[in-house]
Structures are given as C-alpha cells and as structure tokens.
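Coming up is one lone chain in structure tokens, specifically the form predicted on its own.
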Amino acid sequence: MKMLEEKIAKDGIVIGSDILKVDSFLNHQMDVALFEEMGKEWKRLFASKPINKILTIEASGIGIACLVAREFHCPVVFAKKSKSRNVGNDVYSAQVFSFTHGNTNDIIVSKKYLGPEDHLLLIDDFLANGEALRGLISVADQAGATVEGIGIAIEKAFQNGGKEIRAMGYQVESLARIAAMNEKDGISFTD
C-alpha cells in the first residue's frame, strides 16, 4: 500500500537494524485517515471471506482493528495481556513473547466472545517473528473459530515470521513489507 510505505519512509525512524519506530502515526499517535484507508484495503483483499469478527492483541492493534471492523460491519475482540478481576476465569489463553518489550505475556480472551461460529480476521500492527500471531491463532483454535485471514500493517519480511505463518496455510496480507532497514541506509520495501 503506497500510502503506508510513503508514511513509513517519511516518518519512520530506524533504530539499529531491527527496530522501526512508527509511533508518530501508528502505535502511539494514530493517523486515523491512514487507518481508514488500511481498513478499506483489507476489506478489498478479504472481500470473499465470511468474516464476522476482528481479533487483535492489546494494545497497538486495537485502533487499526476498530477501523477494519467498520469496513466489515462486525465487532472487534482483543486479547488482553493481563488478567483483571472483571474478566473471570472462563478464558482462552496463550503465551506470547514480545520482542519489543523482551518479556512473555499470557494473553487472554473471554470465552464469551469467541466460539466455533466465528470467522476471524486477525489484525496487528507488526509482523516480525510471528509470536503474537501464533498466540492469536492458538486462542482462535481453542475457541474452534476459523481464521479466515491475517492483516498486518508492517511486515519485516527479512525476519521469518511471515514466511512461517504463510507456510501454516494462512492468507497473510501485509500492507507494507520491509526488505531491509538500517540507520545508515534507511528502509527498502519488497516489490
């Protein structure tokens, strides 16, 4: 998606060779107009799928997922990274390692909000090693739900997550795929 690639090239900040800081428009301050266009693009890409829920993970995926859900006219369910007393114990859960934070979280979704009747589009801001997606897929599997597809804003194609998730048989649609990046040379995108 050219609009997203241009925004990354203009406002993204590369730290080292594996961290892309996009907090000015994607995961701290949010460019809602950009999110709307991303939602329209995923609607086009997954138009033939019977999607009835969007599933994402807290926190950066939530804003994007909400605008995607508007396109599909369905609710968003997000996996929480911490248990609270108001969620209860009747949950699906999975462990997810966060490269960004350097820790492992138990993600949870109340069984009340996912079941075998659900056809899911998974949405997230980044795909690098695929840990968050594996956790969301595990939660979907526990619920007996069908993962119809996966929408990613930015994929670090030089890492293995996208290749591994696609090899599992999932349709992964990344709107910007980064081939390489470093502080000196900047960012290059795949074709």
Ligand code: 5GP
Contents of the next structure:
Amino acid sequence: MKMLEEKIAKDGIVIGSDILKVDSFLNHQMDVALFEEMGKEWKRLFASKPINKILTIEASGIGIACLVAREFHCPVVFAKKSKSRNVGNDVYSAQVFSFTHGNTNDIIVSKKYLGPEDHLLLIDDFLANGEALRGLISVADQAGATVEGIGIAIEKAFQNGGKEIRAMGYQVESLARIAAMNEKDGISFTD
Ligand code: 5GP
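Switching from the form predicted on its own: structure of the form predicted in complex with guanosine-5'-monophosphate (5GP)?
Once more the chain from above appears, this time first in line as the rest of the complex follows.
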C-alpha cells in the first residue's frame, strides 16, 4: 500500500538492523486517516470472507483494529497481556514471546467474547517472527473459531514469521513489506 510505504519511508526510524520505530503515526501518536485507508484496503482484500469479528492484541493493534471493524461492521476483541500466571477457567490463554521487549507474556481472552460461531480477521501492527500471531491463532483454536485471514500493517519480510504463518495455510495480507533495513541505507520494500 503506497500511502503506508511512503509514510514509513518519510517518518520511520530504523534502530540497528531489525527494529523500526513508527511512533509518530502508529505506535504512540496515531494517524487515524491512514488507519481508515488501511481498513478499506483489508476490506477489499478479504471481501469474500464471512468475517464477523476482529481479533487483535494490546496495545498497538487496538487502534488499527477499530478502523478495520468499521469496514466490516463488527466488534473488536483484543487479547490482554496478563501479569498473573493464574489465568483462570473463564479465559483462553497463550504464551507470547515479545520480540521488542525480550520477555514472555500470557495473553488472555474471555470465553464470553470468542466462540465456535466466530469468523475472525486477526490484525496486528507488525509481523516479525510470528510469535504474537501464533498466540492469537492458539486462542482462536481454543475457542473453536475460524481464522479467515490475517492483516498486518508492517511485515519485516527479512524475518521468518510471514513465511511460517503462510506455510500454516493462512492468508496473510501485509500492507507494507520491508525487504531490508539498516540505519545507514534506510528501508527498502519488497516488490
Ligand atoms: P512477532 O511476534 O511477529 O515476533 O513480533 C510482532 C510484535 O512485536 C508486534 O505485535 C509488535 O508489537 C512488535 N514488533 C516486532 N517488531 C517490531 C518493530 O520493528 N517495531 C515495532 N514498533 N514493534 C515491533
């Protein structure tokens, strides 16, 4: 998606060789008009799918997911990061290793808000090694819900998550795919 790639090229800050900071429009301040265009693009890409719920993970997925939900006329459920390991019987849970923070969180979703009747579009801001998505897929599986597709804002295609999640059979639509990046040469996108 040209608009997102241009924004990343203009305002993204590369840290080392594998972290991209996009705080000015996505991870801290949010460009809601851009999110709206992203929502429309995923609506176009998943138009044939019977999506009735958006599933994302706190915190950065939530803002994007809300604009996506406007397009699909459905609710958003976000997985909460739980500090307590005693997660209880009324939730689905999974462990997610955080690429950016280097720690493991339990994520939980209440059984009230996800079930076998749900056809999900998973949304997240970044795809790196696929840990966050594997956690969301696990939660969806526990609920007996169907994952109809996955929408990612920024895929770092030089990391393995995208390849692995697609190999599991999921339709992953990333609106910007970064082929390579570093502090000196900047960012290049896949064709
Ligand atoms: P994964 O679970 O695929 O390894 O990493 C994706 C998650 O880590 C996303 O939910 C995102 O919050 C975070 N993440 C991974 N790489 C980056 C990055 O380069 N920049 C930012 N801002 N977040 C990232």
